[in-house]
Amino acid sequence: MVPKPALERLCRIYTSLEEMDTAASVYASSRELEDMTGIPAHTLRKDISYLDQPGPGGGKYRVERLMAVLEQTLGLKRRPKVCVAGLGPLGQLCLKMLCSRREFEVVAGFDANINVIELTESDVDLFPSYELPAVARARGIELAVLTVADGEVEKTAARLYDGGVRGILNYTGVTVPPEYGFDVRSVSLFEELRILAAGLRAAEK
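Structure requested: the chain above on its own, in the form predicted on its own.
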């Protein structure tokens, strides 16, 4: 079983490989991957060692083969079913971005405001929030992007749980209640900016 920190790094490696010109770059060394991802080469080699037959070894990998093994091991071509909960400006942007790629199957959007649902143009079916559990169960939704108002997080998390959703990408400023057992990744605008600002101050010293 691949440890979770290694999974995160392997996904980052895959994203970087996607951006390579595979016609021009048949092989990639661990040092080249380090430059692309920021992951130390020795950590990279250890993470890749969890994979089945990733390449010739010696810290050098055939790009197409490595991508294929990553896709198989991590299930990256499985197209999990995703919804967006909260259709304000950020939620609508997430919906459009997700629909622009085929890596995920975006099957629904939800909002508490009926007017928002009626006025939002989308190729994805949109529903009022109270229908979330039934729609999620019926459509087999596994993952949710959470962009609701902070005061709606707990109620929405309960609905996602009732609908059988297992993973949440949380763009709100509130922690998702841990008792539901979701696999959660939270993105905090303020925290990320704080880290950048701290890095600038450290560089000035």
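What's the form predicted together with another copy of the chain like, now that we've got the form predicted on its own?
Next comes a single chain, given without company.
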């Protein structure tokens, strides 16, 4: 079983591998990856050793192969099905970004306001919020990007749960109710800045 912090680091590593010019550098050592990611080389090797098939014992990692193994073990190749709940400016931005790459399958967008749904242009099917549970179930949505107004988080969480959604990327400023057992990653502007501020303060002392 791979430790959760290792899982996060592996995703960071994947991001860094993506940034590499695959043509220019076919191989990368753990030391080189350390310089790119900031993750110490030994931690990084340990993390990679959790994968089903790590590198080939001796010699550097073959970038392409490593990415393939990461995609495999981390389940990235499956194109997980994702929706966007809340189509304000931020939600629309997320929708656009998600559509700009093939990585995830963007299955639906939801908003409480029907006008928004009619006025928004998108390749993705848009629905009023109350249809969320039915649509999510019918289409097998696994992940949601939560960009609703703070006041709607509670109701939306309940609907996502009814729809069988398992993981939430929470862009709102409030806490996703924990009782549903979602896997949540929170990305609140203020909370993240607070953590940074607290870190600075802690470093000083």
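Residue numbers count along the first chain shown, from 1. Values in this document were obtained by computation on a predicted structure and should not be read as measured data. Basically, rigid core = biggest C-alpha set you can superpose within 1.5 Å across the two forms.
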**OP:** Would you tell me if residue 187 moves between the two forms by 2 Å or more at its C-alpha, with the rigid core held superposed?
**Re:** no
Shift of the Cα of residue 198 between the two forms with the rigid core overlaid, in Å, rounds to 6.3
